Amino acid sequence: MTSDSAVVLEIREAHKSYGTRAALNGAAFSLRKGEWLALLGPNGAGKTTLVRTIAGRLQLDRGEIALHGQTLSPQDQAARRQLGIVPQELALYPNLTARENLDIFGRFHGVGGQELKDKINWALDWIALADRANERIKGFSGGMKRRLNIAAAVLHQPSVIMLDEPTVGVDPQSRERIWQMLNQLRAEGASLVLTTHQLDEAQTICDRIVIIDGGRTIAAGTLEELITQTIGPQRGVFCKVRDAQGAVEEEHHAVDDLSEALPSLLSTLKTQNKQLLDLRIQAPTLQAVFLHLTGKELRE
């Protein structure tokens, strides 16, 4: 994905209201084709409103969600056909079989006959469960629903695709095997939208982030791009020190150059007679960034 990459998904200054209050008060953001976007906000924000607006759920007051150049209306579920949306809670039916279920969203999707066989089978390989296509779902483990709760979403191999929380309640064996998937789609083309509370996921995997709160975009870019917006590129350098008459604490230093500054910093250490029993070193976090833009937790 590169800079210049062609935008697949547009939404411009969207609103909506519940009553009196507004859920999205002019929100936009782009996605570029290949691009891997975190969606990030506190509790409250307007994220889930916003999916839901993208996925032809709910209409917005005012405003445009555009899909490859089309401006979409929440009847165009033939354009949105370009969309996959995975949702946070597990939607399969647990009395079917693992192909049963994806036999039904590819039907949902419009995908059929011969195709459709084809792509279960792909899909039953993708996520490592050709061993259990013919088995109750009931009795899958988290990690194993999880997998194929985003296959039944992305079976009709849709170029857009939405992610809620796609790792939610899963262990770190099955969260890594998730990040697999999602990273082949992306090779093969896809472009992807994460919604997360996991923020150290979002740093790692994304391309790119928007942050937003009160229903209005207040930050987009990379990780880089946000840090030099907002808290800066300074690094905190903590050490734990024993003094001379044995007292132990910790110092905190923030430096612009840790080359320059570690030197002067245990010169100094040594000059006032301390010992220096820990040193760490910390860099701008997507945490940092965003508590200084929200003044919230994520999970608030």
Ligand code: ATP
The other form holds:
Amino acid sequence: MTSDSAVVLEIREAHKSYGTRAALNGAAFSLRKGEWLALLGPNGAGKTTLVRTIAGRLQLDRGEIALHGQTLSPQDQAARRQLGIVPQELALYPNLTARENLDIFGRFHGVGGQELKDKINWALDWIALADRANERIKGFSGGMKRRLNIAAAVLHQPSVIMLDEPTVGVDPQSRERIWQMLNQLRAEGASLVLTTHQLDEAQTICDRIVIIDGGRTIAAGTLEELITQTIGPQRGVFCKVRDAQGAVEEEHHAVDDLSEALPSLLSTLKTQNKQLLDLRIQAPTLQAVFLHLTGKELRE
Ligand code: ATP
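Coords for the form predicted in complex with the ligand, given the form predicted on its own:
Okay, now the whole complex, with that chain kicking things off.
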């Protein structure tokens, strides 16, 4: 039985070492039906290793991957047809056309005949490349290749999609187009795991966030939950003021309730004979949560 909260992908106690270096050291997460999950972590945290083990390209030393409740063995490519994996590096044939690339990936994922033709036409429209369908893709821009790379991975309409940094090196317009494409898949019921270094995007796009560091999961929850568990819901209030002697300074206050705190702050400034030059209010951000939990800034 499926319900909105049904778990479609579950990773338990994932361990993987390269020689003596542990890349995964107990990482775990679950993805629910229709959910968008951001998988975040500093450089070297183990994200790509995790995506590669789920894709079946790498075998876990220990731990379990379950797709729709069934444990996946490393070699089980048939069960993995329900997965669409968009790797970080482009996996396309440069000397083939866009249509030929989609044809190859569709066949690889078990689609054929008229169904494949229909899906290729749908995909070309979807990625706004129908007018370039018969061109060799080596002449495409980076953003066009990224869009094709995503289409190639989801042409077979998988129920679970994993994207490893889908918008790296992509111009803002193509980036916007990629998010529109992914939103369409979401509207059609796909569940999605996104690894990204774009915390602002993760914050606005994803329902839940999993943070891994040193190969293990260190936090998981909605942004609100993570904020409550870490930095708390206080707003930062930054006031630039000029005092009676003409000196300019910036004051910082942390407040629980803006509607209570702001009027009293303003009246205090007045009593102190300070002129308010600028006022900035900062809600807690995923960036601040991430820094609190890992002690690191997230960089590309
Ligand atoms: P980034 O954010 O930089 O992409 P990541 O979270 O994806 O990092 P991984 O690429 O999974 O991290 O790497 C996890 C750890 O495993 C790192 O210490 C890395 O050096 C190591 N590692 C990854 N791939 C290999 C490999 N093929 N051989 C040896 N060590 C590896």
